[in-house]
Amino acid sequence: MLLFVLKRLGVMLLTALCLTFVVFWLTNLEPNLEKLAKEQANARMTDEQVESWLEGHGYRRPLLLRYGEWVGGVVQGDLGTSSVFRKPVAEIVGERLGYTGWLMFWVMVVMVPSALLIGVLAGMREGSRTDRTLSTFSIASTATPEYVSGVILVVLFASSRGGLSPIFLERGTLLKGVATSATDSITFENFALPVATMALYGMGYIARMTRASMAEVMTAQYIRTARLKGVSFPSIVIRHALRNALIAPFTVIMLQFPWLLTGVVIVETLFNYKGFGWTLVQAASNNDIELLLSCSIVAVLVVLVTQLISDVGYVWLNPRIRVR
């Protein structure tokens, strides 16, 4: 197991270097650099002045050299300074990740138990009315994108007269003393809809995987043997079927973390929740190269780490799997 983890860490490091280099190259294309020069100096700069500015700030040095310097700074904890927020990038990313982490925590608290419960109930009696009803709900929730379900929830529950979430109707203005962003003052009223929007979308996919796995396990030979021995149905489900049925959903659940980190772009923008996704949009919209690169590092690391945890957890849940 240790050798397997070490090999995966080496692959993760190589993957992270390749992906961050691609992002570094894309953000340093000529149109982006020209736009950066005009934003930082003067929008009416001539081509000669733009070239002079880029030369003076080191953007004309070899790309690999600048990438190496950037990686060295990242290793030392120096992520640069944001050209939009005028603050150290490490401070911005850390703060925004905290907000998104809090949102992700509550989404997982709501989404995972609900999805597992729906999947287990549907898979226990395949083909029953309960199975068809819960499966239809799962498919509908998965087929509805966040920007659709989010708008529907806002229309249904938001109210400027003190309803569930008045802040979402007029972003950027104060409504009866309510903060302009949920991150300024997190309460149930301004936090419920973002959590519900993301939980509904991810819940259906996990529930469908759990239902399929549970239905397969319930037809296994050892389940039939337990029934013939007179073991009660609840005991069969809890003691014999549940652990094996959770092997496939475990991988899906771990893959929700990268989706939550990047999928919050739509939700945080829609609900003006100034977390990691909102910051990523601001960095891309304003050509904030340093901040955009740092956000890419975080996204790559989250994907790679969750995949490693998923592989290790899969082996732990299924002793028949052996790693090499």
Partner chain sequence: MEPLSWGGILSGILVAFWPVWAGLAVIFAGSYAARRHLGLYGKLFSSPIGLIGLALVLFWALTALFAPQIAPFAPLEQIAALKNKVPGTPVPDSGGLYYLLGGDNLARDVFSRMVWGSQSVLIIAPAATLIAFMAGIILGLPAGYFGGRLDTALSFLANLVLAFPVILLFYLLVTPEIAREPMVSLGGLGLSLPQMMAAVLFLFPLVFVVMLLRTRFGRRPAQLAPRLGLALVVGLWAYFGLAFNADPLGVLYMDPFLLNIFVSVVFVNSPTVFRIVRGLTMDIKTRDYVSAAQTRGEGPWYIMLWEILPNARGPLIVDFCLRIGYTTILFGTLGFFGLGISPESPTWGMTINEGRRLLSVYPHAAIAPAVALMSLVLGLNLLADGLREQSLKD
Second form
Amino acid sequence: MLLFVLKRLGVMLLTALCLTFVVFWLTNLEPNLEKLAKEQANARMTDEQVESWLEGHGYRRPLLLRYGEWVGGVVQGDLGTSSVFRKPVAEIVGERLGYTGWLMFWVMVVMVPSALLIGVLAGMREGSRTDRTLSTFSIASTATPEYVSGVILVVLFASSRGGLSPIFLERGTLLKGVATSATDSITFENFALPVATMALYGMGYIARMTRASMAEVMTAQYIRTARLKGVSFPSIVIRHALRNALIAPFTVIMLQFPWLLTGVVIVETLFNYKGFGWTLVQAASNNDIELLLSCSIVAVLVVLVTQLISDVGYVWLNPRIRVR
Amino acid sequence: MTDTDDTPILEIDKLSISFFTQGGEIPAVMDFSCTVRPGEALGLVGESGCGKSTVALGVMQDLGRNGRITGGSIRFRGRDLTSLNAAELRRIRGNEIAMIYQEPMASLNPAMKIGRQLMEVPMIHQGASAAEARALALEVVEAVRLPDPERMLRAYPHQLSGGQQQRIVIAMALMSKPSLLILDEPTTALDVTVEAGIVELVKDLGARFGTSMLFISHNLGLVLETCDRLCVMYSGEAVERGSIADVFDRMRHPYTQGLFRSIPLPGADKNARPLVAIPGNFPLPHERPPGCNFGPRCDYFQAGRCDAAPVPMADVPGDDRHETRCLRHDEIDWLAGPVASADTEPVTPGDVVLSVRELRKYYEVAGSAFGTGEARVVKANESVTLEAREAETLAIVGESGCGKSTLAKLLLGLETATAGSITLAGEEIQDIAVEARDRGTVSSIQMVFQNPFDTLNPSHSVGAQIMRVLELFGVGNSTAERRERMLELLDMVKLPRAFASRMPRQLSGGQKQRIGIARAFAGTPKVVVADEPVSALDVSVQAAVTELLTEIQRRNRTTMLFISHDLSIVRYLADRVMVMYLGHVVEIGTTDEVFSPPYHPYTEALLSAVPIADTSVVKKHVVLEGDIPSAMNPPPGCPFQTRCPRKAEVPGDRCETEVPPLRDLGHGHGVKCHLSREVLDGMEPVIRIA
Amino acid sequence: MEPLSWGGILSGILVAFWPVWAGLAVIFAGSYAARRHLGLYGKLFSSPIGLIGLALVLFWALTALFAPQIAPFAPLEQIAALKNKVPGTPVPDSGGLYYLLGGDNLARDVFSRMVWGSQSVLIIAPAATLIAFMAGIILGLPAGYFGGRLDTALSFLANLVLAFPVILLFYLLVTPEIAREPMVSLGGLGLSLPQMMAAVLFLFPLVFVVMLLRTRFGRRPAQLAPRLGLALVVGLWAYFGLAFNADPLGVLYMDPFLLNIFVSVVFVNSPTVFRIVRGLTMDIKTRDYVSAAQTRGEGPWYIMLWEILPNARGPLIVDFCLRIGYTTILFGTLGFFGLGISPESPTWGMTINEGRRLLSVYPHAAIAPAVALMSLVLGLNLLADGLREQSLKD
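Pass me the form predicted together with its partner chain as well; I've looked at the form predicted on its own already.
Below is the entire complex, every chain and molecule, led by the chain shown above.
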């Protein structure tokens, strides 16, 4: 088991190195460097001025050397300085990650239990009316990306001209369409919409996986064994089916995290919540090399750690492949 | 028990069950009646699709959403099961009626410990406390003769072998001492020697607890060993009912007669007394003929009479509760032998075509699921030596893990050997993988696969698949020539030429297997490896496919390596036999030598384990303990020593320490055993015809 | 003229879509009559879910086809008086035309832009998915079939791409500078980064077709030569035209921005396809008919392409539908971040992005494309669900 984890850590490290190098290379492409120079110094520089600025700031040294320097810095805990925010990268990333952490926390709290419940209820009796209704809901929710559901939800709950607000209130809106203030204090009013937007998209996918898994388990021979043993239906579902049915969705939930990153970026942009996703957009549109690199490390780590957890969890849930 | 002997435990009367699909109603069981009395074991026999499992599920009232009982009644100790509500049904299921299934692994919950699965039964039905339930579980696990019951209860199902799992399933069924036990093909997924142990256990437990049994099987031999009475089913109907002795020795239905004539019993011989296959195919549920369902395949069919109206069950006078669904049962001369097909001369074997010397194949496997443990070596084949002559049939016999499939892979070049040699027609091919073999070598050794549903590619038409083989083997110069040859091959395997454009899913299992044979013989091979070619087929189809295979082989003078676990068919078919166990050849010789003493102790046990559907056969009783060891972790010394009932007859610890040599007992009859010559010579025949 | 009521708007929209209704009626009537001969597609007619999905997908496909007939205005046509006007506002001096779904903040017709927007999605999403599938198949088959080091290496690469945050990749890759700037020069041809990626990715369909023909007719040169020749001529022509903008006839051409987006979408989609194909291959290769093919001496590529692939088609067709939906979402995401084809183009993602700034005051501009995108993806998902259900029944 230990060796397995070590092996996985090795692969993770290699992946992180490869990916950060690709990001480094992309951000150091000629057009991006030119953009950076004009951004930092003067938008109307001539080509010669750009060249000398780049030369002067060390951007003309060999790529590998500079990448090596950056990696060396990271190993010593120095993530560099952001060229947009003019602050140490570590400080920015830490702060913004905290905000996003809250968002993710609430999204998970809302999304996972409801998705599992929908999936189990639908898969329990395949083909029933409950199943059809819940399945259609889950399909609809996977078909609605955040930028669509966000728009619809804002119109419904946070538009002074349309949706539900004018019906119930004389002035103002039911919920806030902007979540900027949530970095100071989270309230239902300012956080409900971003959380709902994100949870809705992921929910359908997990629910469908759970349903498929549950439906498959319910047709298994051992469920028939239990039924013919005289076990009652609720007891079959809870004691015999549930654990087997949750193995597959667990992996899916874990692999859902990296997908949530795109969602985070969209939602934070849409609701102007200044978390990690919002920072990533700022860094990318300004070619803030060192901030981007750190963002990519964080993203890659999230992906790889969740993969690791999903593998370990899969083994833990499934006694069949437990190490003998 | 308050039952007196004349209230039946189970009484099914004129039961009809249908499945309702988008295409309409499909009747699965029609007008089915049977009775099981206290302490009685009733066998339900028939081919796949005849509705025998549906009857069992009907009794359990578990037909799924599409199935419905459309007529008749099922009375369990006088109560009509069809009228019970869900709660009443739950009280009966698992408590008074218990069921055992075909796939032990699939019928145990993989994520639940065995103990909890067993304890659940008394906790639901008797309201027992956890401690009481556990005590009972321990007792029952001991009763099914599992070693170390405490450990068993703590284990997960996957940690047990197939035989142990089936014992647990049986234990689970016995937890509440049911009055009726339904066994649906309980040993089909198990090896023969393991099957023998389970059969013995079921018989003993039935006698001990006085449980009535409904035993569902396709294997007549097994029913003979376990049951008192028998009901033969065909296409949704019971066609004959009676005591074992009546039905086996004085059958009164042509289908029952056909079944017995198509299974290789001792005395059958491929030259003098060949098997007689039932012609035609099993009718699909929506294509059943009018009148007698068996009519179109029956030798005694009379147009205008047998196809006029549904045939009722009729009593056979003189016998005890013996009934048949045949209009002509009192007209047919039941003692007349089958219409004799022309006797064929035994073939004389020619030169040695294939010779294998000291062949070894070791695999390295990763230690655990994570690939972290140290790599282990699996010795799949350990010094295999054999010779096969032209036109000869060499049978390779063994149970799972014995290395027979690995040997086939080595011969065909799907794997390359670790050591030793394979010489095919003078050329050494052990190190040449199939991609590297030249066209001639590839086409001269071909294979017939086991599973008919897997052997043809579902995406290409039958004709195209045969033509592809011809193209690869360079038969014919143009597509037109190859097309002609393909049609000839269809003639050869006795299929209509129109099948060329069919897709595999439109064919029955037997027809697919015929295509598989046509494909293997397309390039007129010297050697054909047939890997259990009929074991997945129904009994009546088995005979036809076996006959076809031997006929083509005889005509082409092909050498056939016939891999099988079924000794009955091996005795019928083979000229010489090789018995394998855990990668070792433990016995080799002519069919007569292997089937009569002296035996290797494993061969002896194997012979005793095979159920034979003949009331006149008396078998010596040898039941092996435990399961076949894993090839990953073979025992030291003789591979068979962990289960050998004759180990005590070898002095000292030679069996544990030394691999015995293959000793020649004369005429090339080899036995790999430490037993002394005297002990070997003193052995009695296992099978005797009384 | 009076503004239209909601009922009037609805009937106005229904009338505007008349070519779509006619097309749907023809297709459905024809397919229903011939459903028994149409295989899996024909079986959809017994699945209500699948049928709804098919109708939605066909609706948008026909809308894209008949966009010039349906849309009353050009995508960039501005009528200053109608800036941010509510749905159903009449267009002055137009002879009875309306802004059915109102005007956007640049006074363009929201309804027309939604209709025009369907075109780019319905070309790019299926085409990009198709190429991603070819790449995934060509790499996934050998990885699953041979296993070993090849599998380890390819799987590592696939996981690498999968671990890359999509959004970051798009931000770095899909920029006008990268699309335009040549990176290397190849035979006098300056190649930008997207062109280089296209050079690799567009090769897969060509390789796929060539391999398919070569393995099938390898032993019949007379039949192989003409087929292979035709495939190579058409394939190479399309390849050079689309990837390098070097079509000698000047017919096939792809806008650099479009190529950039297209390539990025293919790039992030193909590893997932790779994983699916690899898994299916590992499953199917244990079948006896694969062993049968090996024992008769078939080459590995024949086995992969003609023995394994056809039997993986069920799950692949289902995933193809789902993946077009996902690609549509991705494409919308790009638009949402302003990384679309060109700033004025009416793609749904971009329109949503423009509309969201004034969302709380003028919701209509963003709602129309949002609903359009959702219904298309929903249709694809329902279609996939119906197909899956029907293919399992077999």
